[in-house]
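One chain comes next, on its own, written as structure tokens: the form predicted on its own.
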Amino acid sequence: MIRVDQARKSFGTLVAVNDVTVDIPAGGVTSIIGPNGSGKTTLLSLISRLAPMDSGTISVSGLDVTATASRDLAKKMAILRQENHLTMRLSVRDLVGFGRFPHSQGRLTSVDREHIDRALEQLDLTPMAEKFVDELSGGQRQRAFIAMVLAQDTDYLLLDEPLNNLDMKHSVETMKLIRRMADEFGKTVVVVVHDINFASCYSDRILAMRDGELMCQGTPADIMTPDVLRTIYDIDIRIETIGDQRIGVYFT
């Protein structure tokens, strides 16, 4: 599991991360959801190693994420960033190698290929696996980003906004690709978004965060309560049942 005790970030006067305490069992898909500013992503910028925390402890595995060499921690847990902007132009199988480099430490050998050519196969990429990044679609360059984590081949993958610039289309395609990535390969995915109505649908557990403290935790059905949703958006939240997913709807 992922084990988070007392984790504290500030940025001068702005507390970003408050003494959070949860533990993150494994297997599924866990997401983290709030207003701007709750910190969400510095949260998963802490479990990542990708910012120091000021205090508390942190686990991944058994492994304290302060204390674990980057290459052993690479090869336990992959991060998808935000925003992710690439200084040459790279074909995707490139990118996609790029996750191996843990492993292979830029030396690619025939395990590395297998597992780049599974991540392509994967993600559907396969038939364009020579084009250049650049050349995608948003969906498509999304999926490309997705594969190179998935080419880590770690057991934790950290997705930080996946949706980010996507329209409903292709953020409907990749929250299906999350879900599979716990489904089908095993993973234990966690990921910030946005839209509540994600959240319900492809999760097994949320985390509602806001002004930097952890304000809830539990399934879809406990969060995707209008109390609940009032507490952390602080606006009213109407929730609907349509089949077996509870749908919030804020704008009206």
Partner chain sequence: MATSLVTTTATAVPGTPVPSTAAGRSRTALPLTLGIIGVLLLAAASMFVGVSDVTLPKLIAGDTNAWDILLISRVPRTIAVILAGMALAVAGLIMQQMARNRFVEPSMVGTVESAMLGILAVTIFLPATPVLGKMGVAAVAALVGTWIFLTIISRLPTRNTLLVPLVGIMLGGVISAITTFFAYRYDLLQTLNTWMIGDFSGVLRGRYELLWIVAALTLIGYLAADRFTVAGMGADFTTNLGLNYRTIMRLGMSIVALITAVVVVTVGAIPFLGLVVPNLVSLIFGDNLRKAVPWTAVFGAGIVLVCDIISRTIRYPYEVPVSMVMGVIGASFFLVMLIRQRAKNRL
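Hand over the structure of the form predicted in complex with its partner chain; the form predicted on its own is what we had up.
The next block holds one chain only.
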């Protein structure tokens, strides 16, 4: 379980995360949605100890993120940020291999290699494993990064807009993979997504943020209503039920 208690973070006068308190239970997929600048990414950074908190406490699986050794946290949770403009020429296999660093400290064992091969396989990267990351398309590169955090083999997986740069096919495949990570491997996945319909179709829980505060949380059925979405996004979104999925129509 991820416990966020009164977490606060401000940049100058801007309060990015304003005393947020939330429990994210272990297992399943939790999506964080909200307009630009609502504090989604900052909240994820606080949970993953990438940014220091001004006040409050956060624990992941009982480990206080500000007090636990970074190396131990790295075996518990993995975070993938959205801006991954890597200028380095690393082969895909090497990049994914670095995901094993918390376990191997650089000396790869056969267990590490199995994890790497499996992660490459799961993201369709095996044919291009020896290519340099800077020679891949944006979508392939994004998959390589996801493979890297998968290889890290943590119970908790935090993904900040993993669908960035991905086309429809790979967006769907990535969300399906995230679903499988939760269902088959029992991981707890927290994912920031922009598209409310991906959140609706693939998550167990949705957290909706606005202006640094947690507006509401609940199942997709709770959140995917015109009233709730209006309070989050300030626009009218029609909800259609297609199959058993709720789809928000916000194009017109």
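Definition used throughout: the rigid core is the maximal C-alpha set that superposes within 1.5 Å between two forms. The structure displayed is predicted, hence computed values, not measured ones. Residue numbers count along the first chain shown, from 1.
Trainee: Once the core is aligned, please say if the CA of Arg143 is shifted by at least 2 angstroms between these two forms.
Mentor: Moves: yes, 2 Å or greater.
Trainee: Rigid core fitted, then: does Gln122 show a CA shift of 2 angstroms or greater between these two forms?
Mentor: Result for Gln122: yes, a 2 Å-plus shift.
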